[in-house]
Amino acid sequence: MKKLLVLIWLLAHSLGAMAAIDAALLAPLAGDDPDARIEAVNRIAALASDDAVKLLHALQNDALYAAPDGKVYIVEDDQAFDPASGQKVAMPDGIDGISVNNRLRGAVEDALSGLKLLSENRTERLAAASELQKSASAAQAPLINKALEKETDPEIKAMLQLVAATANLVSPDAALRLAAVKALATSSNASLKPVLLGMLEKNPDGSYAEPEETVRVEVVRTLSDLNARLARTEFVGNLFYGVSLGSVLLLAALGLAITFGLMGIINMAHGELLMIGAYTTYLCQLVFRNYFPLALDAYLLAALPAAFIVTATVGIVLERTVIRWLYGRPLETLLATWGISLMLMQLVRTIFGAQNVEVANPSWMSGGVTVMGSLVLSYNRIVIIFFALFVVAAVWAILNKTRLGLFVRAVTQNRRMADCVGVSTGRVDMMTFGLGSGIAGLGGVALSQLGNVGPDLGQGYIIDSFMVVVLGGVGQLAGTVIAAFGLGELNKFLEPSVGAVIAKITILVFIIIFIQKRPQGLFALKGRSVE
């Protein structure tokens, strides 16, 4: 029984001492030494020990002390803790605290986001390999290879590999930046430029920041591949977010593109009917928030028929006391259209405040994919394009395929003998202009879910949207189409050469040019409507 104990005591001495931290390691932290106290901080983050990681929140906290010879405590409620030997000793005579600067307090910072390394969550792993890709630095070396070669998740070790030659570009082994200079050449991380570029820089005695001329070279050719996949990524960024503004700027016209095209109707409320359609969005998501909370996710499903609904109601409701007394004179129904935009917008503001709303996306239209290294698509973004496409091709099918549709292209084309043959050529108009309404409606929960909603929100859609139905051709859902992307694409590649202000002018002229030599759009309405 007592060689029990013996043997007890002495496991429990064993582990107690496996988890303290070497006196040595600690002897820095209570020196004057800057560099020599954050290589300490690095060196003690690379133990990866719960006593590392108690040292270090300590020196955090402003816990960490030091007595007159030299050993450090942590003191907590007046207990000290003797980080060397692991147990809790009397409190020492004439122990101060240490000061921790600013250059010390991020290095204990870098160091305990860099222990989130060899943490058993992924997602903590995975992040903490992300952040550290933007500022991994030579003294995190040792953490960063422990974690390596623990790592088991073939994403996360291919991270980790770039981030441990990042943190090798400035070590003082030549052979060790040449490695790392060659490891980098399939990155497309953009915050190494600055570093790479620095290497290649001179000293003010004339000599090269990087002595070795064989990693010169090397980084020189690295700094190629890295420009031309960077340009690749931006090109296809460009490229998506370009689709994704035309896929908005789409369900923005969409419904202007009946109304105006097909009607005739100048309607200066149709940004007020996409506000109408976000805020609709907004009180869905509330009344999911307070009465179903377990179903939060699914408010957009309720937004989308809801939204459509009250917005083509709304659309109706005008169609039925102003706009019917107004067909065939555009300048009478932009001006009472316009002050029924600025009474909506008063109305919202009564009711919701100047302020705008927050509409959170739903969990499963949070985040997005990465794909080519750093280009990150938006989820959210790329549910909007498949909405968009989904909303054209039901606009096709009802316009073509319904006896709706039958109805509002006869009246479109020649109302009197629509009407002669028995069409009723008010209540079409009406459900038209309850159509192009519903559809702006839908817009806006597509928008809401971009961005804030506001009462402002329609105003900055109104323009975009004539110009999208007037360059595709008055009344052609082909042309609508083809315009919103055309726009949207040109757009996003004017923005990052002229800025976002120049873009848009350009664009302006650029259709005001193409309506000098084509006033009918890119498709011109052919037979009897024509005239």
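If you're wondering where the values come from, they're calculated on a predicted model, not measured in any experiment. Numbering follows the first chain given and starts at 1. What changes on going to the form predicted in complex with the partner chain:
The hinge separating the two rigid parts that rotate between the two forms falls at Thr233, chosen from Val423, Thr233, Val75, Phe387.
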Given for the second form:
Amino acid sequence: MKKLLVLIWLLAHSLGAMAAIDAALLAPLAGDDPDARIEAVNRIAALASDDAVKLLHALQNDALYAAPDGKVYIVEDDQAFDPASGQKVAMPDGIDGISVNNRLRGAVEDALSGLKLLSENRTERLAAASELQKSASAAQAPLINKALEKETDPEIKAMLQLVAATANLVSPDAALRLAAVKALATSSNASLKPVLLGMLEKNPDGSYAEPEETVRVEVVRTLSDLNARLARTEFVGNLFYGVSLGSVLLLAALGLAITFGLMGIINMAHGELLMIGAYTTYLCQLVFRNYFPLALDAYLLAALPAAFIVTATVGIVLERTVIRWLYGRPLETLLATWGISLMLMQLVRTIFGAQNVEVANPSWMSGGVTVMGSLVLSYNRIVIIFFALFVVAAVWAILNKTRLGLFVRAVTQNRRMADCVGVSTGRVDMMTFGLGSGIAGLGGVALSQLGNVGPDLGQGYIIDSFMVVVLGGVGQLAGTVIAAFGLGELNKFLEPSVGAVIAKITILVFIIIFIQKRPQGLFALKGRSVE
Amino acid sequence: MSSSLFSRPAWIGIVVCTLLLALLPVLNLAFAPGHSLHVSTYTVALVGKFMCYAMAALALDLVWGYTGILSLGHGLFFALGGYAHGMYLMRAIGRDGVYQSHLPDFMVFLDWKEYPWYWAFTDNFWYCMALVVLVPGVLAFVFGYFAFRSRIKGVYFSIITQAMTFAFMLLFFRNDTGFGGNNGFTDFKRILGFTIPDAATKATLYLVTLLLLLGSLLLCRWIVSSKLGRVLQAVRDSESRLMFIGYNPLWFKLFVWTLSAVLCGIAGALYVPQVGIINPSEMSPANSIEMVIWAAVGGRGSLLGPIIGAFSVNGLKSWFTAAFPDLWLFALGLLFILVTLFMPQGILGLVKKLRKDREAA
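Can you switch from the form predicted on its own and show the form predicted in complex with the partner chain instead?
What follows is the whole complex; the chain from before opens it.
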């Protein structure tokens, strides 16, 4: 408490040491000229003193009054104060409230938020600086300059330098403008572009909006720098979103790579297994919300094993009841599993309703990291990228390092030989299908964190999943990974120029053409489905 | 399979069914509603729709049942034929649309001033009829040429046809592609000057559909029982052996694939004026797969089977969706599974088996 008091005293003292508000500054406030009033507000703000803050607050709260002689007073509870000195004064006769129109109110708000630049609190200063980055006006230049002088934090200082430069772009002083344009050469703020372009435009009378030739040359240079930087940011953004989409495709397709790729089953119900995984996540969230509200954020971790077990069980049941009668007849598995998919969809619709259910990101997955200025990488996408890589690694390990994986590969390569040496092929089939389905469930958990969870969730991914597996080459884990990330990147780099739908169509056409060249996909492998 | 293909009872059945079907619109027109012999307009429209479906299933059977190529993209050809005809019907509305412009309402909505180039001449009925044949035909030919040339077959072919259909659906769903977006073409008023809602016009459309269905059945029968048909069945049973003998399966497959797409397009074109709407959901992957089910349920590789299948599955659907709307997908799903597991030859196969059992007994 004592410390705080000392701090306040020091603060008050240091501010108080500055000159009180000059009456000449105050006079325009009572006048009629709107531009002069706004300029006065900004100049008062630039004083950055306690009195200035008090005065602006008074103006904001309609507590500022003007006497007939043009002198300005703050009136609180029928007590008048002299804003210049802060002293109580006798209430002058005939004083009237100063009217504040919307434009002035906006200027006051900007000035007050700008004053936060001088706050002792670093976060508050940072927030104020980034707010100003979006909207700095020339009028705020004095305040910004003042803050810049005092600022010691390098991050905020760098930010403020850009803000000051932005504000100075419209300064009447050509030298200031030139310096500002030069300073902005390192900025990556896309909103500067129209301002800079505006400076290069011609007025109706043929003269340039920016009269100085040297400044214009510098503007052109800064613009090209800015464009290059924005293009780089966009490139990195596309790269990231491409990887993110690729990881989603990978999670959706990985289970299919096992059931279709290794076993030769066209599992049209694969999408519905994804959906079941997503609904399991939803149920886990409900359970945690109702019974362990304190540990709600952990529901996702519980959902992973739950979704795996549920979907693997569903898969095993399907394999035992329907699919095992159809081995070696892929077209028939297609029809039967399509029937299964219809039934599963209708089942979910009957139980949970046709509407989407709400699955929220746990708090540790919301938000994101900001890189390169405007680019934000959200945590949920980053987590899913790593999760996808983890699942791939796990599948690789299961197929290559475990006894089950050995059997799976053996049955895939030569079923009869495997049978002869005592591998229980029926059991391996069941386990393999269960594994593929379980991985679909894990994919469903991830999908529930990115998009809507509803009965149609699976339908949206089934064609993409097949495309990934076909492109990657049947039975090839590496091919599936490369195809998923490749398609993800291709999609995200096409999207900005041609739009989402055309990008998707282009990719489908690309795959059709690619299959022309390599009918077996990226990597060919002999498996059950090969003649 | 015998060279006569259809047995004597089958021929009799075809003739009797054709006559019965032809009678429906006559009964609808000749007797007033309420009369015991009157057939409701709804029933006539429903049967007309089923006949279009039957034609699509027949076309699918030609490639799947006889040549062993499973297409999951026939919904696309069906819809393209439908859109080609729909274009004509759309322009035949004239200025009777909501905005009373010479442009269709959705184009007025997009603020277009002129018809795009691909709509040129579509005010001519015969040009549109040529499009009905050419658009699915050319697309199927080009797609098939590339696919068959690189020997894409089996499930790969199925998946790629599905992807193609999906891509077209996305394209047609867009408003700015000039196909009416989500709503497609609807609100048709007249065809060749005749008012579409008129009972006589509807009866004529119905009878044209019946004749074309019968015609395509006979055409398909002629093809599969000719030498060409033998080659097609050889493609289905052992394509590599056929190649070793010296045939190039490419052109045989391409011919039957293109023909099938054209037939499917014609079915779509007949469907549109009778149902009154064509929209991109006809291209949804689910629709194409349902066509496969019609063929599978009736019995593939028998020409009559798909027609029976289309009628029975859709009849079942009409009844089910009215009586138990929530259960239809369960029933359809179960039908898929049961047919693939227990009735690989479909209804027709079951009938044959029963007859054989009786003869043996």
